[in-house]
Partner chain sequence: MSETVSTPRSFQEIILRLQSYWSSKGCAMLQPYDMEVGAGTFHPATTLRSLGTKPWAAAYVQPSRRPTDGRYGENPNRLQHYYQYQVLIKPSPPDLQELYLGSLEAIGIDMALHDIRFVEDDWESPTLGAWGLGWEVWCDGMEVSQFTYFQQVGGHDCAPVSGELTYGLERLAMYILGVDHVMDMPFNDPQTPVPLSYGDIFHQTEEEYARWNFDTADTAVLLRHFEEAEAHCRTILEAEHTDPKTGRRIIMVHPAYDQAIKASHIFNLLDARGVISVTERQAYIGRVRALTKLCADAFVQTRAGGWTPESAA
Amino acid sequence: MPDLLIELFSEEIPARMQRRAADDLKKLMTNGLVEAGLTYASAGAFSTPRRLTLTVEGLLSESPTTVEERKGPKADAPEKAIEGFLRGAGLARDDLEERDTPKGPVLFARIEKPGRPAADIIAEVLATTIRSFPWPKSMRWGSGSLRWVRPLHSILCLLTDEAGAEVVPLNVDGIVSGDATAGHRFMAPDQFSVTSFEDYAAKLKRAFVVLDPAERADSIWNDATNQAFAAGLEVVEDQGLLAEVAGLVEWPVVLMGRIGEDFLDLPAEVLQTSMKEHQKFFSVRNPKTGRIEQFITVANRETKDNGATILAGNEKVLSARLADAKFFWDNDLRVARADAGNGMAPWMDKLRDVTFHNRLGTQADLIARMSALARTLAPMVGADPDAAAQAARVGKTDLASEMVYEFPELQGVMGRYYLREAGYSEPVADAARDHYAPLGPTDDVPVEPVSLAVALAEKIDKLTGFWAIDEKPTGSKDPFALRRAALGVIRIVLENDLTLRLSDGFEAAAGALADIRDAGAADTADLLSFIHDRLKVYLRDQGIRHDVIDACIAMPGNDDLALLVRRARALSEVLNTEDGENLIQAFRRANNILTQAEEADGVEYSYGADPKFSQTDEERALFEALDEAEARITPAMEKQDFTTAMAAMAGLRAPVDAFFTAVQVNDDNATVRRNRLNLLSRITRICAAVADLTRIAG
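Structure please, single chain, the form predicted on its own?
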């Protein structure tokens, strides 16, 4: 079986597009080959800044011959119908076979498609792939019609087997396939021929090209950490930057440079952000002081002076960039220090002219609402109301600072520095940084009380506000990141085990929106339902079923998320036991019998079960078990001890099973029948005190 090697060689592909492009090449080619009948053993895709590479091993040398049988019209059908069938099948009238069927004689066509050589199929599939490649952005060049991310220079397409290597003939917009590629642009620019993937990868390595992006990333990280360690420093880990830099070079050469003394006192976040965004540098930190003191850059070539000239140029450019950052920092500090204790008035004035949303007012309006809401929420999270209100009032003022204007991703981070310089307390300053969190599913949530109050105030105001103007998420569209805000509320509440009623927060936020002219009345019940939907997704990842959550949402107090989740986890644990699962079946049986009887009799059997009407030991045992369970469940539920309540409920399994085995509920004696139906009602009522078991699937 031959192996296939494809390389599409072009000008530099943007780093952010390379991984997706390699995956797309593999998917489009392998799907196309399989659809044409060419199966394979394995496939791998690689990328460098100037090439996309695909290797396919164990490919069939030709597609198999296939035979297809098609049923046609009846033998006595109109001639035009038969002619249409013949055209579709590509056959003549003599090629058809007439067969007897229950519906009479019917014409059948047997269509044989001979196999095709692999090279012919590969050429067709590759040409189609190149012409329809799904680049996010593409361009045309010269006089051709082909679109590619950057000008495409050559196509390498080889089939290799025991007999040798064969070029798959292909011509795409004047680019003719061959067996040649080129090495590093500067260090080995000459072309060379290859005979297989192993030969290709080895010759590329000798031509200063590391084909595998994972290998380039590992090389960069190992060299960077080793150089930093030798200097008593450590590299600040950044996997996203590492992947990007690995996509910028074909032959990574790691160099460590120094940051000018004038800039070492800049906040670490400023240095990291400036170097990452503008220069794609890794930050190197002194573990003893936490300061960023040096940087790592990755060159794309070796030089005679071991990178000295490259480093000197990078240090010069970096100094210019950091001079701008230092200018912003110094200017912002002057504003913060001059306005100490005055609520950051100059920046607050600017925020009165910055629109938050055209129907929800300015940033200053948002801040006023957040401050009032944070004061309301503060007692619920153990925060001082005055501190929470103050933190909400000043926590977003850094949005008007020069540093955040230049680096928006530093919002909050810079606010903490500026508030500390202005003399605000640590909890208030920390809230400026923490109230945006969590921004992602793996981010840490705030834990300090003041930060909790402000973070919840921001997210609850956002959710309530957009609900009030009917700007809810639809389908996959969520332009205002409301799903992220809802998940943030959920994680903050659950990971801090906060006991608070979200309905109170929604109502307080809705009250603050009353002065917004374009805002309607927020549907807080619908908003709570949205939170519950996000909660289901969050808990599903923790192994809790949707129906279990639904059974708990149906209970009172479902706006207290911590209470709701404790109940759901306890119920989930019970249902994972044999007693719990069997009790659900028994509950369902009791509920069905009771419902049918009430519908038939037109009465409600909800009171009056009396042990004195019991006729069997199983009935009497069930009465005793229900008394014991209720005596345990009632105080446990008052204490919100769901584990004890669920265990007591599960303990009913044996006596309920015994009751249904030994007793006929619909007894001929009307008094006995009524007593037993009331007993079933008591079973369902006791279980329903724990959760709405009617919502459990099964």
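If you superpose the two forms and keep the largest set of C-alpha atoms that fall within 1.5 Å, you have the rigid core. Bear in mind that the values here come from a model prediction, so they are computed numbers and not experimental data. Positions refer to the first chain, counted from 1. Compared with the form predicted together with the partner chain:
After superposing the rigid core, the C-alpha of Asp641 moves by less than 2 Å between these two forms.
Once both forms are fitted on their rigid core, the CA atom of Trp141 lies 2 Å or more apart between these two forms. With the core held fixed, Met187 shows a CA shift of 2 Å or greater between these two forms.
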Given for the second form:
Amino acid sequence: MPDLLIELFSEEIPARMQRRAADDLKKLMTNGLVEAGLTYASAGAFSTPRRLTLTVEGLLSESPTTVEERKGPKADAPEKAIEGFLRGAGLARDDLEERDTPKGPVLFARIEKPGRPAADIIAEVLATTIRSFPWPKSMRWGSGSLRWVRPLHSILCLLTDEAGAEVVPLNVDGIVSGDATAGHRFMAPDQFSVTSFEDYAAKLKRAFVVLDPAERADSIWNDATNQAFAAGLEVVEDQGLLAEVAGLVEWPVVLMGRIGEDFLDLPAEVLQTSMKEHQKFFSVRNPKTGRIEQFITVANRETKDNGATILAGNEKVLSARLADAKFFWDNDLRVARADAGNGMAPWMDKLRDVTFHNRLGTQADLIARMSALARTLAPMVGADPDAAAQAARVGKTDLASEMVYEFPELQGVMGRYYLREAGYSEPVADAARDHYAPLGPTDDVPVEPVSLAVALAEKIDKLTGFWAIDEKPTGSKDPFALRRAALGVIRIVLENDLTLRLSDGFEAAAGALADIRDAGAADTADLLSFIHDRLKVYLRDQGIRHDVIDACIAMPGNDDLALLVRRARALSEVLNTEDGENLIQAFRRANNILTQAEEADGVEYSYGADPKFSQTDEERALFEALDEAEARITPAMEKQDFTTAMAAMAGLRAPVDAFFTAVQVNDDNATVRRNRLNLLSRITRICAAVADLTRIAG
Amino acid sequence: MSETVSTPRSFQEIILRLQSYWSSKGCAMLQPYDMEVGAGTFHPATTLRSLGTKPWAAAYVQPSRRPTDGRYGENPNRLQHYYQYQVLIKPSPPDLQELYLGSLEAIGIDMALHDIRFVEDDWESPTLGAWGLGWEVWCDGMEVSQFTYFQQVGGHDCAPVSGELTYGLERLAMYILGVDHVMDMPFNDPQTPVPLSYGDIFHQTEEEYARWNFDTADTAVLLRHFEEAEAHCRTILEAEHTDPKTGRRIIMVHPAYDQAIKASHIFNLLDARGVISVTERQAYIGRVRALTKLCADAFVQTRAGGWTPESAA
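So that was the form predicted on its own. Now I'd like the form predicted together with the partner chain, please.
What follows is the entire complex, opening with the chain shown before.
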């Protein structure tokens, strides 16, 4: 069984695309081969900055011959029909076999497709793969029309078996396949030929190329942690950065360097962000002080001075970067300290000129709205209204600071530092950092009351505002991240178990928007239903069905999300019991009979069911059961104890079932019939007090 | 690798070596464009010549102006007026990376000691309606060049594709010469009778322009000039293609493009003066892009842009 080796050698592939590209190469090639009948034992894909490599082992040497039998027209069918059949099958009349069937003699064709050599199939599949490769962004180069992520230089395509290795001939826009590749761009740039995957991987390593990105990442991480450990320090873990750096080098050489003394007092977040974003350095921390003191950079080569020149250069570049950061930090601190609790006035002034959205006013307008809203929300989340209003007023002022202008991802983090310097209380300063949260579905939500008030105010204002100018998310388009804001509201409320009527928040936000000329009246009912939609997605991930949530959304107080979810969880649980499931059937039956009777009679059966008109024990038992259930459900609902209420409701299953088994509702006696219909109405009403069971899917 | 090249001694020596290197590789050595531009890409030798089918190979120094980057000559790395070295080759040759690395060796970067990396950087110029894919080239962690394969310019697909190299000369030279502050960098050979530093030549102009750019440039005048340049660019292009005097087919792309460049620079000045709000910014950029697009449309209708009477027929 032959093995296949493919290498696509190009100019530097962006680090973030390499892993996915190797996977795509494997998937597209193996799928294509299998589709053409070439099965294989195993396959592996690798990437470096300059190459995508695929190895396939135990491939069939040719695709198997296939035979297809096709049933044709009757033997005595018109000549035209037979001709058509022959054309389709690619056969002559003599090739057909005549067989007797119950419908008389019928013609059968036997179509044999001979197997094809692996090389032919591979060449075809690879050419197609290259031409249709799903790069996130691709380009043309020179005079050609081929697209690749960066110019593609060579194709190595080799089929190896016991007899030896053979190049699979292939020509893609003038790039002719061969058995050669090149080593490290600087350390071993010469071309060399290979005979198998093992030979290829071994020769690459001798040519200073580590083929496997996982091996490169491991070696970087080991060397980095060892060097840090030797100096009594530790590397700040960053898997994303590690993967990226492993995609920037073929021969990783880890170097640890120093951060200039002048910069060690910068906040850790500033050092980390600057080093990571600009230089792709790892931060190295002193575990005793928690300070970032050194950095790790990963070079792509060995040098005779053991990296001294490279490290000196990197230290110099870092110093220039950090000099900028320190300049911003010092300037910002000067502003913050001069403020002395004056509402961060210089930054506030700047924000009056910064547009938040051209139809929703400036950042300063936004802040004013948020502050009013945070004050309204404060009592609902247990925060001091003055503190919440103040936190909202100053919590975004760092957007005008120089540091945040340079590093937008440090918004809030810097605000907290600056507010502390300006003498604001801890909760107010913390709210500057925490009110943006949660940014992702797994991000922590704020828990401190002041942060909660500001975080909710920020998101509710945003949602109401964009609803007021009719800029809602559509399909995959959500440029203002409103789905994220809605999920944020949901998670903040639920994870903190806040009792909060969202409509109150929307109304207050809409009131604050009245000053904005371009904003219409926000359709807050539509906004609430948007929140409900997001809630369904959120709860579905927790195993609660859509229809269960719908049954609860249909109930009053559905803008109190904590209440809504408690109800949904209780209903979901009860529906998972046998009683609950059967009660739904019974409820549906009661409801159907009732609805039909009401339609036929043109009246509404609602009240007046009376045990004295009962004809059977089952009826009387049901009356008693309903009285009992109601006696438990009503107080439970008053206490919002849904579990008890739902259990009481599910307890109706047996008497209701017994009733339906024994009793014909549409009795000939009009009084008995009316009484029974009124009884059914009582069942549905009791259930309807708990949740709208008509929405539960059957 | 070639034998070690000596380290240059001055800013101008680095420029001269780049000139000599790219000349030896067959590029036409052009001179700077005689107008204020934000980057070497605005030179018609790049913007317009990257369009159409005709082969092209040119290199030049381009003084570039970014009014908002002025720091009165105080910041070690930032200038409102600086130099770019620009190379444009169409179609991009298959060995463009090797050619580029050769240029680094020519200016004294020893490949055996330094760490050169090609780091993803997609280039886009909203005012030129242009984009391309390529890298920033890092030397020991410092960005020393941009390397781009042009895909679109002025809204037109580039076919063939041009390879563009842009060197930020001051930063590169500071690194090679081991200078920490741009103003301390030797402009000519320090051993000459009249040694001049970068600061001797540019410190005063940085001060003057920083003050003018940030505080005193007359915004009313600039706004008017912007409108005029914009209107002028359009009227030039609307002129009859056949020159009534000579009877020749003369589309005045370059004069029109000059007005587009002018509008672009005036926009940068207005931006530095802080009179353009965030929302207006996009609108201004869109207006400049509309002009460069008109110029690109017109250029491909000229002989330099690959037009022939046959192709028109």
